[in-house]
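Below, in structure tokens: the form predicted on its own, a single chain.
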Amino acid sequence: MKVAVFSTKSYDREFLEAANNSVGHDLQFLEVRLSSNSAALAKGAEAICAFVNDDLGNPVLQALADLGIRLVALRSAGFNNVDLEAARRLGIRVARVPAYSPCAVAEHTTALILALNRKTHRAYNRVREGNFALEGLLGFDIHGKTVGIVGTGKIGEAFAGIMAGFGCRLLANDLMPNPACETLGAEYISRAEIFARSDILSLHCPLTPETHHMIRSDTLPQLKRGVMLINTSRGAVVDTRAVIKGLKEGIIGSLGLDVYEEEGDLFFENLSDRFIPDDVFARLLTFPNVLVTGHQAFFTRVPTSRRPPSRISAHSPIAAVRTTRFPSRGWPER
């Protein structure tokens, strides 16, 4: 089967190609984003393979059902990007890696705690430029914390268990509970409650219209004071200027984001060299309490010895997809 692969880079290359050795597929990669302007260039491919910021509306779907593509793989688990009632009329099968980097994403979720809170981010610089003045390093025991998750499928299971293992009092909330991390000890609870006890806040679900925008400027008065709060599930769970006002106030003690609501137009790419427009993300940048990651949090190479038969990489969807429903239980994984 010919394949277009938009959004390549080196390392998406590198583990297609590893992954489509004992397949045999021709793998077309396109360095492009899939877009309304760039569908034409999957012509005389069967299926195109794209990423979390590759556009499938309904405009593109229609462009590559002109051209014959029956088949969407995605190279994520999420599909929010994806008009899934445009892909079912034109009849394009979507599929997906249903297990996401679960334990790259909550290792990093827990990086990003453990930064935020010791700030070795700060005492790095301040320690390679000979300052080794503690003032303003001060943290706290992690250990009999209270950690809100949002979202207990793979990758909430897996930061329960690593929180469990810091000896943190663990609340969850989700359309349904996980007997794993019931048998963590964690407490299910409602979204209003989970916000207001929960010391650490960390979101884990997918970007659905019931999630969009769950952090916002009336539920910010829900949050626990000086509450950190950490998005590696998708940028538009929390409204950006809303979480500024939060920082602001003082709501929102320390914020950690590997997902920005706007990083279609940043992330994934190396802009060092030229100006950022965005003018609320170079906001979020100015406050000493907040650390931001590129959404890298699934980045990580399985060693071979550890690497399950169906799974080549993180980051591969011809060994491992998997046909994407309506999911009646409505949240699948990041």
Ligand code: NAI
Given for the second form:
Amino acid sequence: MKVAVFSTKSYDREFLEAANNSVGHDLQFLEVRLSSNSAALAKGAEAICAFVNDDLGNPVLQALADLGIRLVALRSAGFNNVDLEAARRLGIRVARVPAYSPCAVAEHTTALILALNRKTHRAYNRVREGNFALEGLLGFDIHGKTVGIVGTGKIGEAFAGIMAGFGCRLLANDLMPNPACETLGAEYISRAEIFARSDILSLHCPLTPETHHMIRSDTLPQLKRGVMLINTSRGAVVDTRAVIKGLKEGIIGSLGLDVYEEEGDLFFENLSDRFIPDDVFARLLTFPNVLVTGHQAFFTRVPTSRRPPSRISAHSPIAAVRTTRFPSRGWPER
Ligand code: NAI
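What would the structure be for the form predicted in complex with the named molecule, given that what you showed me was the form predicted on its own?
Every component of the complex follows; first up is the chain already shown.
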């Protein structure tokens, strides 16, 4: 099958070519992002392969359908950039990656928490300049803290396993409880309650109309004062302007982001010889208690022999965490 692969980077090409060796599709690699302006480049293909910031709204899908495209293969777990209703109407099938590196994303989430808490990003710069002072680097014990997880699917479950290993109390919010998280000790509660009780709040739900701007001006006061907020799901789950207000008022104690509402104009490109045109993003970068990575949580090398866990298997590291001697609840607050 001839496939037009949009938003291709060198690493996409390397891994897709390797995966395609035994299959033999005709992959046409295109560096350009998919949009109304670039859709015509799919001419002659039967399918397109798209990434997180490609535009798959109604006009683009219509243009693809006119070219005879019948399949959109997303190389992402999230599908918020696709107008599924338009795809259905146009007879275009949409496929996504049902378990995109759940452990990788959960581990990156943990990395953000650890770095923010112990100010590793600041310590790194200080030590390189011969500054070994500890003022401003005081952290807290994660052990015993209450961690709220919104969205306990594959990534949320993997993250719950890691946090259980740290000896945290687990709170969860989802449309449906995940029995594996309950086994880890997670207590399912409402969104308002998880906002009010979490010392660390980590977002792992998809971007939908119900989760869009979940953290916004009028929900800020519901958050526990000084909360560490982590978003590795999709940028628009939080309203960035409101989050900046929350940081300035001390409601949000620290912020870790791997995704950003307007990341399409910034992420995955080297813009280091230009200025950042996005004033909201630039303001975020001025806070010492904010750590941003450029949508890299998924970006690990997974051995081809290791299948990603759809539900965590008995042999996975997460299962090992479940049998750890650390209880996931009942530890005293420090
Ligand atoms: P999943 O589909 O396994 O889990 C999502 C969970 O969110 C489900 O349990 C679902 O019931 C829950 N959910 C849906 N609507 C909700 C709501 N209104 N309130 C609370 N919970 C809700 O998906 P997975 O694989 O865990 O991925 C989660 C998200 O992480 C993806 O949708 C994607 O946006 C993001 N992601 C980010 C990556 C990165 O590199 N930063 C990589 C992969 C995914």
